[in-house]
Partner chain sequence: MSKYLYYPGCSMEGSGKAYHNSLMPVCEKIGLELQEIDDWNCCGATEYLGINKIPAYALIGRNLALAEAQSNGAQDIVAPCSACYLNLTKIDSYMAKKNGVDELINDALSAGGLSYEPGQLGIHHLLDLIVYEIGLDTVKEKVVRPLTGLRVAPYIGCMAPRYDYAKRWSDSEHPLELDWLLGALGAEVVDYPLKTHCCGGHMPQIGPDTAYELIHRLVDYAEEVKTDIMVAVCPMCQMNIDAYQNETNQHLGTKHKMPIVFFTQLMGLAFGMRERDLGFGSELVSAKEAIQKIGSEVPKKKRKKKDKFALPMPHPLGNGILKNGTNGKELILPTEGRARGGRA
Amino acid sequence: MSHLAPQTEKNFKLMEQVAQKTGSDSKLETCIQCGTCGGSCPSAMDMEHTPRKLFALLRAGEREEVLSSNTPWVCVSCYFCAVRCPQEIKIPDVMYTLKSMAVAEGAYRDSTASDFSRTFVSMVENYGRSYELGLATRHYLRHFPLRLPSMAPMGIGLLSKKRLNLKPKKIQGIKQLNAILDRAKELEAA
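Just the chain, alone, in the form predicted together with its partner chain, possible?
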(Lines of atoms letter the chains of each structure in order from A and count residues from 1; the text may use other names and numbers.)
(Lines give C-alpha, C1' and ligand atoms only; values in the text may rest on other atoms or scores of the structure.)
Protein backbone atom coordinates (compact mmCIF):
# COMPACT_ATOMS: atom_id res chain seq x y z
CA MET A 1 0.00 0.00 0.00
CA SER A 2 1.80 3.09 -1.15
CA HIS A 3 -0.55 5.72 0.09
CA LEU A 4 -3.71 5.85 2.07
CA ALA A 5 -7.11 5.99 0.48
CA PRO A 6 -8.63 9.46 0.53
CA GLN A 7 -11.34 9.89 3.14
CA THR A 8 -14.07 10.52 0.62
CA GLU A 9 -17.66 9.87 1.57
CA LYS A 10 -17.73 6.82 -0.69
CA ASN A 11 -14.73 5.26 0.98
CA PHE A 12 -15.89 6.28 4.38
CA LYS A 13 -19.19 4.47 3.88
CA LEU A 14 -17.54 1.28 2.67
CA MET A 15 -18.03 -0.71 5.85
CA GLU A 16 -21.65 0.33 6.05
CA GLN A 17 -22.24 -0.58 2.43
CA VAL A 18 -20.73 -4.04 2.78
CA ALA A 19 -22.62 -4.71 5.99
CA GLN A 20 -25.85 -3.63 4.40
CA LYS A 21 -25.33 -5.71 1.29
CA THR A 22 -24.48 -8.73 3.39
CA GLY A 23 -27.71 -8.59 5.32
CA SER A 24 -29.10 -7.02 8.40
CA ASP A 25 -27.42 -9.34 10.83
CA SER A 26 -23.94 -9.38 9.39
CA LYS A 27 -22.85 -7.39 12.48
CA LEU A 28 -19.72 -6.49 10.58
CA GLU A 29 -19.41 -3.08 12.25
CA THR A 30 -18.96 -4.78 15.61
CA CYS A 31 -15.64 -6.44 14.74
CA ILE A 32 -13.23 -6.04 17.66
CA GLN A 33 -10.17 -7.02 15.63
CA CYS A 34 -9.45 -10.01 17.82
CA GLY A 35 -8.02 -12.11 15.01
CA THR A 36 -9.95 -15.28 15.72
CA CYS A 37 -10.92 -15.40 12.07
CA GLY A 38 -7.37 -14.95 10.81
CA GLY A 39 -6.14 -17.51 13.29
CA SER A 40 -8.76 -20.04 12.27
CA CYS A 41 -8.56 -19.68 8.54
CA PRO A 42 -7.13 -22.70 6.72
CA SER A 43 -6.39 -20.49 3.72
CA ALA A 44 -4.68 -17.74 5.71
CA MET A 45 -1.26 -18.57 4.28
CA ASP A 46 -2.47 -17.78 0.79
CA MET A 47 -4.44 -14.69 1.66
CA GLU A 48 -3.14 -11.24 0.92
CA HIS A 49 -4.91 -10.05 4.03
CA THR A 50 -6.31 -12.06 6.91
CA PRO A 51 -10.06 -11.59 7.23
CA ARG A 52 -9.47 -9.41 10.28
CA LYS A 53 -7.04 -7.19 8.41
CA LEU A 54 -9.50 -6.95 5.57
CA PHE A 55 -12.17 -5.70 7.96
CA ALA A 56 -9.74 -3.14 9.37
CA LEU A 57 -9.11 -1.94 5.81
CA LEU A 58 -12.85 -1.78 5.22
CA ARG A 59 -13.21 0.37 8.27
CA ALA A 60 -10.44 2.62 7.06
CA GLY A 61 -12.19 3.02 3.72
CA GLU A 62 -9.44 1.35 1.68
CA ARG A 63 -11.86 0.53 -1.07
CA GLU A 64 -9.47 -0.47 -3.82
CA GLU A 65 -7.23 -2.49 -1.61
CA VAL A 66 -10.20 -4.38 -0.20
CA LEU A 67 -11.97 -5.11 -3.47
CA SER A 68 -8.81 -6.21 -5.23
CA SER A 69 -7.74 -8.48 -2.37
CA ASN A 70 -7.59 -12.19 -3.10
CA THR A 71 -8.85 -12.96 0.39
CA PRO A 72 -12.54 -13.58 -0.40
CA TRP A 73 -11.56 -15.70 -3.37
CA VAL A 74 -9.41 -18.10 -1.44
CA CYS A 75 -11.97 -18.42 1.34
CA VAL A 76 -13.16 -22.01 1.23
CA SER A 77 -16.35 -21.35 3.22
CA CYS A 78 -15.29 -23.66 6.00
CA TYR A 79 -17.19 -21.56 8.58
CA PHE A 80 -14.51 -21.98 11.23
CA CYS A 81 -14.30 -18.22 11.59
CA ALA A 82 -18.08 -17.90 11.73
CA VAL A 83 -18.57 -20.29 14.61
CA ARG A 84 -15.63 -18.88 16.53
CA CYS A 85 -16.00 -15.14 15.99
CA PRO A 86 -16.82 -13.68 19.41
CA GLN A 87 -18.98 -11.04 17.76
CA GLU A 88 -20.94 -13.64 15.78
CA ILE A 89 -20.08 -11.95 12.52
CA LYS A 90 -21.12 -14.06 9.54
CA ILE A 91 -17.71 -13.79 7.93
CA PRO A 92 -18.28 -16.15 4.97
CA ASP A 93 -21.36 -14.10 4.03
CA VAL A 94 -19.19 -10.99 4.08
CA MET A 95 -16.73 -12.78 1.81
CA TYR A 96 -19.53 -13.55 -0.64
CA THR A 97 -20.55 -9.89 -0.62
CA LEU A 98 -17.00 -8.76 -1.27
CA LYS A 99 -16.71 -11.19 -4.17
CA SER A 100 -19.89 -9.97 -5.77
CA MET A 101 -18.80 -6.34 -5.32
CA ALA A 102 -15.42 -7.12 -6.82
CA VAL A 103 -17.10 -8.81 -9.78
CA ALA A 104 -19.53 -5.95 -10.24
CA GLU A 105 -16.73 -3.40 -10.19
CA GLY A 106 -14.21 -5.59 -11.98
CA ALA A 107 -11.84 -4.87 -9.16
CA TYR A 108 -10.12 -8.22 -8.64
CA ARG A 109 -6.53 -8.75 -9.71
CA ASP A 110 -6.49 -12.43 -10.56
CA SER A 111 -9.49 -13.75 -12.45
CA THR A 112 -8.99 -17.47 -11.77
CA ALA A 113 -11.47 -17.68 -8.97
CA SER A 114 -14.07 -15.30 -10.27
CA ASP A 115 -14.01 -17.02 -13.64
CA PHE A 116 -14.54 -20.34 -11.97
CA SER A 117 -17.58 -18.98 -10.17
CA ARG A 118 -18.87 -17.45 -13.36
CA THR A 119 -18.37 -20.62 -15.35
CA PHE A 120 -20.19 -22.49 -12.65
CA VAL A 121 -23.04 -20.03 -12.64
CA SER A 122 -23.44 -20.14 -16.40
CA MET A 123 -23.63 -23.94 -16.25
CA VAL A 124 -26.33 -23.70 -13.65
CA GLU A 125 -28.22 -21.13 -15.63
CA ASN A 126 -28.06 -23.23 -18.79
CA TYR A 127 -28.78 -26.63 -17.36
CA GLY A 128 -30.11 -26.14 -13.84
CA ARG A 129 -27.40 -28.55 -12.72
CA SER A 130 -23.68 -28.23 -12.45
CA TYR A 131 -21.67 -30.34 -14.80
CA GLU A 132 -18.33 -31.33 -13.40
CA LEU A 133 -16.54 -32.36 -16.57
CA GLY A 134 -17.44 -29.28 -18.54
CA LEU A 135 -16.67 -27.08 -15.63
CA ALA A 136 -13.28 -28.56 -14.94
CA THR A 137 -12.03 -28.69 -18.50
CA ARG A 138 -13.25 -25.27 -19.44
CA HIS A 139 -11.75 -23.80 -16.32
CA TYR A 140 -8.43 -25.60 -16.49
CA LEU A 141 -7.99 -24.89 -20.18
CA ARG A 142 -8.28 -21.26 -19.46
CA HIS A 143 -6.31 -20.92 -16.26
CA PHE A 144 -3.99 -23.86 -15.84
CA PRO A 145 -3.43 -25.12 -19.40
CA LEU A 146 0.00 -26.33 -18.43
CA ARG A 147 -1.36 -28.35 -15.61
CA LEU A 148 -4.04 -29.98 -17.68
CA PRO A 149 -1.85 -32.81 -18.94
CA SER A 150 -0.87 -33.68 -15.39
CA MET A 151 -4.49 -33.71 -14.42
CA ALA A 152 -5.41 -35.98 -17.28
CA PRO A 153 -4.81 -39.25 -15.45
CA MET A 154 -7.20 -38.13 -12.79
CA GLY A 155 -9.83 -37.14 -15.32
CA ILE A 156 -9.42 -40.40 -17.14
CA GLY A 157 -9.53 -42.19 -13.82
CA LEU A 158 -12.79 -40.54 -12.91
CA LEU A 159 -14.20 -41.18 -16.37
CA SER A 160 -13.26 -44.81 -16.39
CA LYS A 161 -14.81 -45.18 -12.96
CA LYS A 162 -17.95 -43.60 -14.41
CA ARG A 163 -17.63 -40.72 -12.02
CA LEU A 164 -17.87 -38.03 -14.67
CA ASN A 165 -20.82 -37.67 -16.95
CA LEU A 166 -19.95 -36.98 -20.56
CA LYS A 167 -23.14 -35.09 -21.14
CA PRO A 168 -24.72 -32.48 -18.95
CA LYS A 169 -28.17 -33.06 -17.56
CA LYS A 170 -30.82 -30.45 -17.99
CA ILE A 171 -33.76 -29.96 -15.67
CA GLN A 172 -37.26 -29.74 -17.12
CA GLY A 173 -38.13 -26.51 -15.40
CA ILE A 174 -35.17 -24.61 -16.82
CA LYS A 175 -37.46 -21.86 -18.10
CA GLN A 176 -39.10 -21.55 -14.74
CA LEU A 177 -35.71 -21.45 -13.08
CA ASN A 178 -34.51 -18.70 -15.36
CA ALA A 179 -37.66 -16.69 -14.77
CA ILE A 180 -36.95 -16.93 -11.07
CA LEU A 181 -33.30 -16.00 -11.46
CA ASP A 182 -34.13 -13.08 -13.75
CA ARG A 183 -36.57 -11.70 -11.25
CA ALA A 184 -34.01 -12.22 -8.48
CA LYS A 185 -31.43 -10.30 -10.46
CA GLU A 186 -33.85 -7.42 -10.86
CA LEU A 187 -34.46 -7.44 -7.13
CA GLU A 188 -30.76 -7.50 -6.42
CA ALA A 189 -30.15 -4.54 -8.68
CA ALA A 190 -33.00 -2.57 -7.10
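Numbering follows the first chain given and starts at 1. Rigid core: the largest C-alpha set superposing within 1.5 Å between the two forms. What you see is a predicted model; the values in this text were computed from it and never measured. Compared with the form predicted alone:
Here we have the form predicted together with its partner chain; I need the corresponding form predicted alone.
Left out here are the partners and the other molecules; the chain alone remains.
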Protein backbone atom coordinates (compact mmCIF):
# COMPACT_ATOMS: atom_id res chain seq x y z
CA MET A 1 0.00 0.00 0.00
CA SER A 2 1.35 3.39 -0.97
CA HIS A 3 1.85 6.06 1.66
CA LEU A 4 0.89 8.77 -0.87
CA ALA A 5 -2.56 10.33 -0.95
CA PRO A 6 -4.62 9.11 -3.96
CA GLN A 7 -4.40 12.45 -5.84
CA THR A 8 -0.65 12.74 -5.23
CA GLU A 9 -0.14 9.15 -6.36
CA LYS A 10 -2.19 9.81 -9.51
CA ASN A 11 -0.15 12.95 -10.23
CA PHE A 12 3.13 11.10 -9.84
CA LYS A 13 1.91 8.36 -12.17
CA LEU A 14 1.24 10.86 -14.97
CA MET A 15 4.70 12.42 -14.60
CA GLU A 16 6.24 8.95 -14.37
CA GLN A 17 4.32 7.78 -17.45
CA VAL A 18 5.48 10.73 -19.58
CA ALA A 19 9.08 10.40 -18.35
CA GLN A 20 9.05 6.67 -19.07
CA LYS A 21 7.59 7.10 -22.57
CA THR A 22 10.12 9.84 -23.32
CA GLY A 23 13.07 7.76 -22.17
CA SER A 24 15.22 7.58 -19.11
CA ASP A 25 17.51 10.36 -20.27
CA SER A 26 14.67 12.91 -20.60
CA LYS A 27 15.37 14.14 -17.02
CA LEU A 28 11.79 15.47 -16.89
CA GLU A 29 11.43 14.86 -13.17
CA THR A 30 14.41 17.14 -12.44
CA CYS A 31 12.64 20.33 -13.62
CA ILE A 32 13.23 23.14 -11.10
CA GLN A 33 10.61 25.46 -12.63
CA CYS A 34 13.19 28.17 -13.47
CA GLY A 35 11.40 29.30 -16.65
CA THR A 36 14.49 29.34 -18.86
CA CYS A 37 12.70 27.12 -21.39
CA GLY A 38 9.83 29.54 -21.93
CA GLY A 39 12.17 32.53 -21.98
CA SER A 40 14.25 30.80 -24.67
CA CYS A 41 11.37 29.58 -26.83
CA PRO A 42 10.76 31.40 -30.13
CA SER A 43 7.19 30.02 -30.15
CA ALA A 44 6.27 30.72 -26.51
CA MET A 45 3.94 33.59 -27.36
CA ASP A 46 1.75 31.21 -29.39
CA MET A 47 1.64 28.54 -26.68
CA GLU A 48 -1.25 28.18 -24.24
CA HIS A 49 1.32 27.24 -21.61
CA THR A 50 5.08 27.69 -21.61
CA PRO A 51 6.99 24.43 -21.16
CA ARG A 52 7.58 25.39 -17.49
CA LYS A 53 3.83 25.83 -16.92
CA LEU A 54 3.07 22.64 -18.86
CA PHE A 55 5.53 20.69 -16.68
CA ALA A 56 3.90 22.17 -13.55
CA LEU A 57 0.51 20.99 -14.85
CA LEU A 58 2.05 17.61 -15.64
CA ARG A 59 3.46 17.36 -12.14
CA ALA A 60 0.01 18.29 -10.76
CA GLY A 61 -1.54 15.41 -12.71
CA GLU A 62 -3.68 17.64 -14.93
CA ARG A 63 -3.82 15.04 -17.71
CA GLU A 64 -6.65 16.62 -19.74
CA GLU A 65 -5.13 20.11 -19.54
CA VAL A 66 -1.69 18.85 -20.52
CA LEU A 67 -2.80 16.65 -23.42
CA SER A 68 -5.27 19.17 -24.82
CA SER A 69 -2.75 22.02 -24.72
CA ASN A 70 -1.43 23.40 -27.99
CA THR A 71 2.06 23.73 -26.50
CA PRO A 72 3.54 20.47 -27.83
CA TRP A 73 2.08 21.18 -31.27
CA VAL A 74 3.49 24.72 -31.39
CA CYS A 75 6.98 23.53 -30.35
CA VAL A 76 9.24 23.83 -33.40
CA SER A 77 11.86 21.42 -31.98
CA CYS A 78 14.67 23.94 -32.26
CA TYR A 79 16.16 22.54 -29.01
CA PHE A 80 17.10 26.05 -27.82
CA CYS A 81 15.23 25.36 -24.58
CA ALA A 82 17.09 22.08 -24.07
CA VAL A 83 20.46 23.71 -24.71
CA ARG A 84 19.75 26.43 -22.12
CA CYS A 85 18.04 24.21 -19.52
CA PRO A 86 20.19 24.07 -16.37
CA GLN A 87 18.85 20.55 -15.67
CA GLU A 88 19.54 19.39 -19.26
CA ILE A 89 15.93 18.24 -19.73
CA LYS A 90 15.21 17.04 -23.26
CA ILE A 91 12.17 19.32 -23.57
CA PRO A 92 11.45 18.75 -27.30
CA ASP A 93 11.56 14.99 -26.68
CA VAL A 94 8.97 15.43 -23.93
CA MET A 95 6.85 17.46 -26.38
CA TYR A 96 6.99 14.58 -28.90
CA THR A 97 5.81 12.21 -26.17
CA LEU A 98 2.94 14.51 -25.23
CA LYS A 99 1.87 14.77 -28.88
CA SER A 100 1.94 11.00 -29.21
CA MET A 101 -0.12 10.58 -26.03
CA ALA A 102 -2.60 13.27 -27.13
CA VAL A 103 -3.14 11.52 -30.46
CA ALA A 104 -3.45 8.09 -28.84
CA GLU A 105 -6.03 9.39 -26.36
CA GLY A 106 -7.80 11.76 -28.77
CA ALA A 107 -7.19 14.52 -26.22
CA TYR A 108 -6.21 17.44 -28.44
CA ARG A 109 -8.76 20.18 -29.12
CA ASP A 110 -7.81 21.24 -32.63
CA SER A 111 -6.92 18.59 -35.20
CA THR A 112 -5.05 20.97 -37.53
CA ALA A 113 -1.56 20.24 -36.19
CA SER A 114 -2.11 16.52 -35.62
CA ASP A 115 -3.57 16.09 -39.12
CA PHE A 116 -0.58 17.92 -40.59
CA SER A 117 1.77 15.72 -38.58
CA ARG A 118 0.04 12.50 -39.68
CA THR A 119 0.08 13.61 -43.33
CA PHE A 120 3.78 14.49 -43.12
CA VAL A 121 4.66 11.15 -41.50
CA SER A 122 2.59 9.29 -44.09
CA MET A 123 4.53 10.97 -46.89
CA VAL A 124 7.86 10.17 -45.27
CA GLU A 125 6.77 6.53 -44.91
CA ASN A 126 5.63 6.39 -48.56
CA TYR A 127 8.35 8.42 -50.26
CA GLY A 128 11.16 8.75 -47.73
CA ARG A 129 10.77 12.52 -47.74
CA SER A 130 8.17 15.23 -47.66
CA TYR A 131 6.20 15.94 -50.81
CA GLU A 132 5.55 19.64 -50.28
CA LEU A 133 2.89 20.18 -52.95
CA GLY A 134 0.85 17.22 -51.76
CA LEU A 135 1.34 18.14 -48.11
CA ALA A 136 0.29 21.78 -48.56
CA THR A 137 -2.61 20.91 -50.85
CA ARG A 138 -4.01 18.24 -48.56
CA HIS A 139 -3.55 20.43 -45.47
CA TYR A 140 -5.19 23.50 -46.96
CA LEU A 141 -8.05 21.54 -48.57
CA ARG A 142 -8.84 19.93 -45.21
CA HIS A 143 -8.41 22.93 -42.90
CA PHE A 144 -8.26 26.18 -44.88
CA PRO A 145 -9.92 25.60 -48.27
CA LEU A 146 -10.71 29.27 -48.80
CA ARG A 147 -7.02 30.18 -48.46
CA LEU A 148 -5.90 27.75 -51.17
CA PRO A 149 -6.52 30.07 -54.16
CA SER A 150 -4.37 32.78 -52.58
CA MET A 151 -1.49 30.30 -52.43
CA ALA A 152 -1.57 29.65 -56.19
CA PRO A 153 0.81 32.48 -57.19
CA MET A 154 3.44 31.26 -54.73
CA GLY A 155 2.99 27.68 -55.97
CA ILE A 156 3.35 28.73 -59.59
CA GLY A 157 6.47 30.71 -58.70
CA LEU A 158 8.00 27.73 -56.92
CA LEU A 159 7.16 25.45 -59.85
CA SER A 160 8.68 27.87 -62.36
CA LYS A 161 11.91 28.04 -60.33
CA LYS A 162 11.92 24.23 -60.05
CA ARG A 163 11.67 24.48 -56.26
CA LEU A 164 8.50 22.37 -56.15
CA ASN A 165 7.79 19.03 -57.79
CA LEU A 166 4.43 18.15 -59.31
CA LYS A 167 4.93 14.48 -58.54
CA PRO A 168 6.47 12.94 -55.42
CA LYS A 169 9.81 11.19 -55.77
CA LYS A 170 10.82 8.21 -53.67
CA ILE A 171 14.25 8.06 -52.14
CA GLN A 172 16.61 5.19 -52.86
CA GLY A 173 16.53 2.68 -50.06
CA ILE A 174 12.88 3.24 -49.10
CA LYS A 175 12.67 -0.39 -47.91
CA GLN A 176 15.52 0.19 -45.47
CA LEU A 177 13.89 3.38 -44.20
CA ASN A 178 10.59 1.57 -43.68
CA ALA A 179 12.40 -1.20 -41.78
CA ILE A 180 13.89 1.46 -39.47
CA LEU A 181 10.49 3.14 -39.02
CA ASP A 182 8.80 -0.20 -38.33
CA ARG A 183 11.39 -1.02 -35.69
CA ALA A 184 10.91 2.41 -34.10
CA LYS A 185 7.15 1.74 -33.92
CA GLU A 186 7.81 -1.62 -32.27
CA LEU A 187 10.06 0.01 -29.68
CA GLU A 188 7.51 2.74 -29.02
CA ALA A 189 4.75 0.18 -28.53
CA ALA A 190 6.89 -1.84 -26.08
